[in-house]
Structure formats: structure tokens, C-alpha cells
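In the form predicted on its own, a lone chain appears below as C-alpha cells.
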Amino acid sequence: MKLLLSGRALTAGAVAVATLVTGGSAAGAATAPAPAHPAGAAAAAAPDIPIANVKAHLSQLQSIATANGGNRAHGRAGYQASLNYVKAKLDAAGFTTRVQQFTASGRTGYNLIADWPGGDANQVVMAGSHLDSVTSGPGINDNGSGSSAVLETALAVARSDYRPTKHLRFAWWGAEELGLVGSRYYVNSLGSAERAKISGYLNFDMIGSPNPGYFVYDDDPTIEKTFKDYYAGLGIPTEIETEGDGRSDHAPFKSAGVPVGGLFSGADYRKTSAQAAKWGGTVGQPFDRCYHSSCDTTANINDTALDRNSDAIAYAVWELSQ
């Protein structure tokens, strides 16, 4: 999630396309309650996410960062190395993936935009993550957190060989922590048209936090209730987005009129003794301490919110495209 820094205005570059050449199992939170469907209608049911495999991604970008001077960030080798990964990933498992480049800073960057074959192309549900760093540390919670877990949640689409009745895309966006250039250029470079069949585009930034909050973005009514209701069938209580207002990826979309929602586990706001109370963990202290710093490792996540939240994912993924 990017610094919120009052009067500060980036812009992106207008650049062409172009195509990059790349280079176990653990159990899931409960199952959340059937959602309602049409009379007759045969509704698939989302996967449980192997945290496992989600950890295993996250340690994969935590050796990249490592070999790349420490970070993860814009314009970097440890960006593209990252990029690789996931992209790798994806063609494996049967997606058609391009890469979206643009400049920021004087550096190249690049968006990852991965389509699962099938599906009504005019209803178009996407999620998707910010995969930089900031420069000062590798970025395991922001937003490799995020990151991970829809890069698993795709995989788990090809594994299953998912066929929803809308078309699902899945996004990796670059240079978000420079003010949201990657997902705002992927945005501006819609027409009109590509825009309004976007049903729903779902926001993943930060979902490991080690002192974790479970909040929900109130911009969709539709999203948001869906991510409500499962957890409120894990009997887990939610609160309303308010930190990352404006802050994470989901805002190009906002501003382009598409409905947005995600899920979010707090950053350097301090949980309350109201919070404590609801989700546990300690109370004065940041929901992620290790924000935006060098601390930001694979110690830094708390697995069992990273869990639930990746399973939260699958789990509005295949309510909201089908």
C-alpha cells in the first residue's frame, strides 16, 4: 500500500505494450455457508486455498528480494525477477497472460494481466494485487500478502478447470507504491467500452498483517456483502475499510465508475482494545509493525489471517462469476 503523502502527483508515461520473455498443503479456514442461488442453478463450489502453497510463493519473492538487494521494488531487478515468478506460474497452468509496460520515475515498469480462457467476455470479474515493494524492504505483507494469494487463487481456477459463466482476469500491478501508476495506466488504457464490462474489480493489499485486523472496503454493495457473509459464517466480525482509502489499486477502477471491493488486514494504524477484543492480538500496537521497512519478511505474516483471507478470496471469486 502506498504512503499517503498529501500534494505530492505522479504521472505515467504513455508506453507501448509489450511482452516480458520469463526467465503441500495445509488446512483452510471453515467453510463459509452456501450462498443463495436461482432455483435449478448448479453453483461450483470455491476451493480451500492451500496456505501452504500460498507460504511458498511468499518465500519465492523473500529469496528474490534477497538476491536483489533487499527489495522488490519499481524499476528494479527484483520487480521483473518477481514478475517472472508469477508469470511462469500462470502460463503453466493454461492462462493467456501479456505484460503491460509503462514508465514511472525514469524507470520502466509493468503490469501482469492474466485471463482464464472462457467465460462472457462483456462480464469481465477481476482481482488482483500490487507486486512492488518500496525500496527500504522486500514487501512480504505489502503486498506480497496480497500478491500470493490471488496468484494461488488463479491457480487453484486452472487446477480445478473452473468454467464460471462471466470471464475472469486475474492482475499483478507495478508501481503502486509511487502513487498507483501501474493499476491507473491499465485503467486509462480501457476504452469506455473494455470499462463497462468490468463487473467487479476486487482489491487484495496487505492480508497477512502479524497483528491483524479482518476489514472489509464498503464501496460495492455487492462485494461487500460478500465478503461479509463469509466471514460471518466463520463467525468472525468484520469492520469498514478506512486506512487504505484511496490508497491501493482499487482507486483507478473507483474513479472509472467500476465496482470495486477487497479485503485489507491493517497497517500502521494501532488496533484498538475494541479490536483486541473481537480479533485478538495487542492492543497500542500497529496492525503490521514492519510496515513499509526492512522488517517486512516472511516473519512477518500472521498465518492464520493470511488464510481466511486467501480462502475469502476463492471464495468471492467464484460467488461473483458465476
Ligand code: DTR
Contents of the next structure:
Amino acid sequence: MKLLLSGRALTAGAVAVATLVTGGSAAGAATAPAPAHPAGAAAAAAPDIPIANVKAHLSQLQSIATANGGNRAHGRAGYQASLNYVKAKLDAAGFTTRVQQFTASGRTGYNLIADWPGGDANQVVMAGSHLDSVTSGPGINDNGSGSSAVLETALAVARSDYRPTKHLRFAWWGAEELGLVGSRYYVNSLGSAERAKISGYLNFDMIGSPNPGYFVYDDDPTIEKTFKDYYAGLGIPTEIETEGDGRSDHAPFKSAGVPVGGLFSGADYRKTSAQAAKWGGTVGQPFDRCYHSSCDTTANINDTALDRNSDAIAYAVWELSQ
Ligand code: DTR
Ligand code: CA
Ligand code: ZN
Ligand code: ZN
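Right, the form predicted on its own is done; let's see the coordinates for the form predicted together with D-tryptophan.
What follows is the whole complex; the chain from before opens it.
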């Protein structure tokens, strides 16, 4: 399996010479600054994210898992092929990509970081998701859904004429399923100055659950309001995400003082009758009955939830980077 690093093909057996991310500071703002629209300039509106494009990425990730032992787990060929797929799309679209290497459980892992050229380097808006699956399945909802939606949002930035005031950075984390290893490695590898430049980190882990809920992280109030405003505009009620404090890749950023937020459609908790009354779906069933299972395939996705959450990601990226 060849691993593309910084544009160079590398056999899996060779030592990957990856460009490490530079250092930063621990300071981090107390809350993300409100989006500032330049005086007199109309706010740039986020585009619709085509759900067909997001699902095409999911199909590719499914094919990759099928061709590599049924999974896309850390340290396995399926993860490296997933990273190569995402990186090739970003390189072709004009992103500056970096592969950050680390070791976990005796296997080499990789984060993929993609910077969109331009914007204020001292105000970095990040959106990320973990790209790895568990070993027991292809991980299409967990977390092909977040990875594909973040990828398509990044590609939408490249397709658009949007010129964000702030700098946009996108990330795909390795080894989240081993305990947030890749994202923690990234945050720890930043120096305090670089960390302080990150004005917000948006996390997307499971956003297409088949029996979906619409949960918004309640960490940074500005980011939370951005997502809640989006769903209010659609007339869709949301709930505060309470299942996952510390359970996904926003946690290392939050611990370092970076404002964080995100969206979640639910995992192994069961949908209540009150939730079914506002969201539809099946009472008493898990939001995702295939969580961490071999049945987490492309059949394990609710297209409406994935579409709405993908559009919400684009809305927040545009809104918070104006
Ligand atoms: N830990 C994530 C799934 C997960 C469970 N609860 C939450 C809440 C918010 C984000 C993610 C999650 C995983 O298994 O990858
Ligand atoms: Ca859409
Ligand atoms: Zn998981
Ligand atoms: Zn996950």
C-alpha cells in the first residue's frame, strides 16, 4: 500500500517523512469572537453542500474498507487508503496538505491537515473529523459521515469565490477510536503561539445516524449559537449534546483552551418518545444500532440527517470565518 506524503508516494514499509505541524500557544480565547462582517460588505452566504457528493465519498470509503479487510482502522491498510483518497481530492483542489505521523499501539498513525491559502494566519477556523474506523467494520457513519461532510465543505470552499477574513484549516484525525490519539498528538505538537491562533475548532463525529437526533455541542456559546441559528432557520429543534463530553476529537482542543463546538446525530443511546415526536424515527431504538459494528456500512446512513448536517457545517464555516 503506497502512502502519499506531501505529494510523494511512499511504500507503507518505508519511514514516512511527514511535515510536522509548527508550534503555538496554550492561551486560547475564552469564547470564539462573534463573526465580524466587514463594514459595508454583505455577508458571504454558504453554498448548499450536494448530498450526492458527500455520498460519493462514503461509497469510496466503503469500497476502500471492502478491499482492505472490511475496515479503515488505525494502522491498517484501509486507513492509509482512506487518507490517500481524501488527500488526493484536497491536493487537486489547491489545498496545502500536510501528513502528521505518530505512533499508537505499536502502529504508525497519520493525521491529515489541509490549509486553504489566505486569510488571517492569526485567526484560524478549524473543522475536523476522525477518519479511522473501529476494526470491526467500515465505519461509514462513525466516522465516514463526518469525514466526507468536512471534505465536501473544504471542496466547496475551493469551488467558491469566497475569500474568508480568517484562515481556514481542515483536519482528518487518526486513531480517534484508540482514545483521541491523533487529535491529542496534533494539539500537543502545537506550541502555545500556534494554539492561541485557533479561534475555534468544529468537530463532526457521527452526523448521519440512521435513526437520527439533532444534537449541538454546548461548549463555546458563539459556536453553539451558530449551529442552533442554522437549525432554527430550518424549523428543526435541536438538543444539547450530552452523551459525548470528552468522547471525541474536540476534547484535546477544549482542554487547551480553544473554543470548540460541533454536531452529532447519536450513537448507542436510545431515542425517547419525546425525541421521536420532534424528529421522527423509531422510539426505543438506538440512534445508530450499528455503532462500532460490521453493519456500519453505506446502508447505515440517514440521507436527510447527513444532508442537513453537511449544510450546517458549511454554514458555520462561512459564518465563523467572515
Ligand atoms: N466516541 C465517538 C462516538 C461518540 C459517542 N458519543 C459522542 C458524542 C459526541 C461525539 C461523538 C460521540 C466514537 O466512537 O468515535
Ligand atoms: Ca445539502
Ligand atoms: Zn467510534
Ligand atoms: Zn467517531
